[in-house]
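Heads up, the chain below is alone and in the form predicted on its own; it's given as C-alpha cells.
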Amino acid sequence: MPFDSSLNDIKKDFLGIATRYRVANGRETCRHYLDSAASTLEMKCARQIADELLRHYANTHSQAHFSARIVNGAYDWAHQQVLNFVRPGDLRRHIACLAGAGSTALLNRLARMLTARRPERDIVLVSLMEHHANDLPHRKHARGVVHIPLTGEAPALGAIDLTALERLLEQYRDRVNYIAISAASNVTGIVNPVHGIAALAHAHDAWVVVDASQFIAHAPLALSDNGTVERELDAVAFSGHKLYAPGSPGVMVVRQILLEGQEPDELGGGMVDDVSLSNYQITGYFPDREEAGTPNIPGAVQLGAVLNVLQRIGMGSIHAAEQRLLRRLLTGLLAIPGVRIYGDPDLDRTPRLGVVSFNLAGLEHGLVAAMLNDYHNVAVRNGCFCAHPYVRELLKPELWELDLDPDADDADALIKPWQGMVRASLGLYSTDADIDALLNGVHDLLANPAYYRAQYQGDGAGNFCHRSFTVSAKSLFDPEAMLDQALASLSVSTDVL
C-alpha cells in the first residue's frame, strides 16, 4: 500500500525531539539531538504497534490460544520486515535473526560459529575503522586478526585500501576466514564498499562479514549490489537501537549454509524438536533454531514497524535529505577557523554518511562537548566513541605536535585528556536549526574561549564540569518519584470506581 505522508511528517513523529531544558544563561530551550550515532530517538508509529500488540500479548512457539497466533504472525511479520529491507536475491539462501539487546551480541556469535566452521583458516582481515564490536569479538576467537589499513593520511583518512586489502588476501592466500568491516564507521560516518570488498573475499573463498549499525537507518543496504552472489555480502549485523526502535532487538542476517550443519551457539528453549535425559534434538527450522529462549517480541516487532516504514519513505529520500544536511554541517565547520574535521571531508571523494567528528584548537574535547549543552542545549558526544585504534590514528599527527606519542605502552595515562573528540551526528528528524544551534555554540566557544575554560574544572581524565550550573539527571528524571505518581494515581483510580 502506498504510504500518503511526506517525509517531513515522519521527521515530526519522534519522541523526544520537543524535550526542553533549561540552560545556565537561564533560557528554557529545546533541545538539539545530535547524537544519533549512539541511540536514535524512537519512532512514534511503530511504538504505537508494539503498545497495541500488548493488548494481545503472549509467549511464541504456540498455536493454542487467540494471543499466541496474533503474537506469532507479529514476530514473523518482524523477520519477513528484516528480509524486505536487505532484499536478499533468493529468499532461501537468507535468514534473519533477532537476539540479544544490539549488534554486540551477533557479532560475537558470528566470531564464535565461523571460527569454529573453518579453524585451518586462522586469519581473520578486521578494518582500521571498526568499532570495538566488530574487533574484539575477532580477536578473542580467531587465531589472527591482521587489521586492513584505510587510504588517505591522518587526519583526513579515506576509506578501507582496497590495494592494501587485496595484498592481504594474496598474503595470507588460503588461511583467510572472513573479512569483518563496517558499512560505515562510526567515528567518521565514511563509507566503505562493502559489495566490492565482497567481491575480492569470494575471489579467496573468504566471508565477507558487515557491521551495519551506522549505515542502515540512513542509505539503501541491499545483500547484493547487482544481484549476483560474487557481490552477496555473507553476513549482516545491526541495532536497533540506532534505527529508530530503543529496546529492540540486533538482527543478524546470515547465509543459512553458514550456520547448517553446526550445533547453534546458544541452546534453551524453542528451538529443539524433542529433549530426553540422554539426549536433545536440534530443529532444522531457520530462524528458530538460531533464536534460543522468549524472544524480545514486543521490541521486534517494533523494530520491523520502522523497517516497513523506512521502506515506504525510501531510503533513497532519506539519504538525500541526510546528505544535503550533512554537507551544511560540513561546509560551516570548515569555514570556522579553528576546526578540525576527522576524515576526509570531501563528499565527492569520499562518501560518508551523517556523522561528523571535530575538534577545536587548544580546547579539550570534554570542554567544547559540555559547554555545547549547558550554553546551547546541543547533545553531543565526546571522546573515542568505542573505536580506539581508529581515533588515535586520526589524532597520531597532533597529538605528535603535543610531544605525546600515542604507540607508548603509558600512552593512555598521558593523552586521556586529548585522546578524543566531539561528534555530531545525524538523524531522520535532524533539521537546520539543529545545524545552526551547533555552529553557533562553536563559534560563541571560540570567539570566548578564556571566558568558558574559566566556567569549568576539568577533572584530568577529560570531563568538564560547570563550577555554578549544576542540574542532577535525578531532578529531570526520578524513575521511583514518577512511580510514587502513577501508583497514588492507581489509588484515586480505583476509589473512584
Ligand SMILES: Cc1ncc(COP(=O)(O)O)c(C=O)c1O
Given for the second form:
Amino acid sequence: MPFDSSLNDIKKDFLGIATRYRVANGRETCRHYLDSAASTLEMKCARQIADELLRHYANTHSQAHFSARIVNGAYDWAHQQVLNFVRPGDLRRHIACLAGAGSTALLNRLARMLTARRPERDIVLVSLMEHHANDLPHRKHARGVVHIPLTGEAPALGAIDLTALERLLEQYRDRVNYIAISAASNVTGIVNPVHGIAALAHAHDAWVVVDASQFIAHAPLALSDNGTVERELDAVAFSGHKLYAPGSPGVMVVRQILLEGQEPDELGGGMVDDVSLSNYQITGYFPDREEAGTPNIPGAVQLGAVLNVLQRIGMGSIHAAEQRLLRRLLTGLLAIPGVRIYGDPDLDRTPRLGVVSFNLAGLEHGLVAAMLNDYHNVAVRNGCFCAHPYVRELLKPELWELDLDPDADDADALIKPWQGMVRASLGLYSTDADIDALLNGVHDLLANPAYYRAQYQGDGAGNFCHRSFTVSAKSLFDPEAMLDQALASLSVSTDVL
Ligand SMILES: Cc1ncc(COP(=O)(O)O)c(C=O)c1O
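One more: the block was the form predicted on its own; return the form predicted in complex with the ligand.
After this comes the whole thing, all chains and molecules, with the earlier chain placed first.
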C-alpha cells in the first residue's frame, strides 16, 4: 500500500512525547526524552494493530476456530515483516525467530547453539565495544573469548580494527567458530562495517553474529549489502523494545542451516510432531521448531507493524533525519568548553548513529544526569550502559589521571562516581527542541557548578539526590490507585445497567 503520511506525521504518533513533569523551579514542562538507546517510546499506530488483534485473541497453538486462524495469520505476518525488513537474498535461507523479552535471550541461545554445533572450534572473537548481552553469553559457552581491539585512541576510539581482526583470524586459524559484533554501539553509536567483517569471517570459515539492537531502528540493514553470500550476516539479533514496540519479543534472524539437524535449545509445546513416554519427535518446520511454548503474540504483531511502517517510510530517510539531529547534538556539545565526548566525533571518518556519551569536566555523571532531569526535564542515562570493558577503555586517560588502573581485575578499584558517562540518544520522535534543551542544561550546569553541586547529595555509589526537591514516582503513577479508579468506574457503569 502507498503511504501518504510523511516522516513528520509519524514523528507525532508516539505515546509519551507530550508527557509533562513539574521540575525543581516549580514549572511544569514537557519531558525531553533522550534515552531511546535504553528503550524507545511506543509507536501508536502499531500498538493499535496489536490492540485490534486482541479482540480476536486466541492461542497460536489452536487451529480450528475463527480467532485461532486470525491470530495464526497475524503471527506469521509478523515473522514475514522481520524477513522483509532485512531483505535476505534468498527467503529460504534464513528464518526469523521471535522469543524472549529482548536480544539477550537470543544472543544466549545463539552462543549455546553455535558452540554446540562446532565444539572443535574453541574460540569466539568478540569486539571490545559490545554490550554485555553480546559478550557474556559467549564467555559462558565458548571455551575461549578473545576481544577484538578498536581503531584510534581513547577517548576518541573508532570502530573495530579490521587489521587486528584479520591478525586474530590468522593467529587462531581453524579455531574461530564465530565473530560476535554489534552493528552499532550502545555507548557511542559508532557503526561497524558488519558486511566487510562477515566477508573476513567467511574467508576463515567462521560465522558472524551481529547484535543489531542499536542499529535496526535507525538505519537500513540488509543481511547482505551486495547480494552475495560472502558478505551475508549469519545471524542477527535485536530487541523489539528498542524498535518502538515496548513489550514485544526479541528477534533473531539466522541462516537456517546453522540450526538444522540440531535439537533446538528449548523444548516444550507447539514444536513437536509426537511425544510418547519414551520418546519425542520435534517438528522439522521452522520457525515453530525454535519457538517452544505460547509466544508473545500481541507483542510480535505490534513489532511486525512497526517494521512495516518503517519500511514504508524508508530507512534511508529515517537515517538521514537522525543524522541531521546527531550533527546538531555533536556540534553543540563540541562547542562547549568542558565537554568531553567519547568515541571519534568525526562523522565522516567514523560513522555513528544517534547516540552520544559525554562527561563534563569536574562533574560526576550521576550529578549531571540528575540535574538535567530535575531542572531541565531532560531524560538521559548515565553509568556504564552494560558495556563496562568498553566504557573503561574510553575512560582510560581520565582514570590514569586519577591514578586508577582501568585494567585492574578488581572492579572495586575504580571509584564509581568517576566510572561512567552521560548518554543522550535519539529516536524517530526526537526534535531540535530536545537537543537544545540538553545543550541549554549543559550550559547552565557548567556556568553554575558550585550552585548545582550544593543542591545535591551523593551516595558514594554514583547516585545524586536533590536535597529539597523530591518527587516520588508513586505521586506520578500509582498503579493501585489507578486500578481503584478503573474498578470504580466499572461499578458505576454496572450500576447504570
Ligand atoms: C547493543 C545492545 N545489545 C544488546 C542489548 C540487550 O538488549 P535487551 O536488554 O533488550 O535484551 C542492548 C540493550 O541495551 C544493547 O544496547
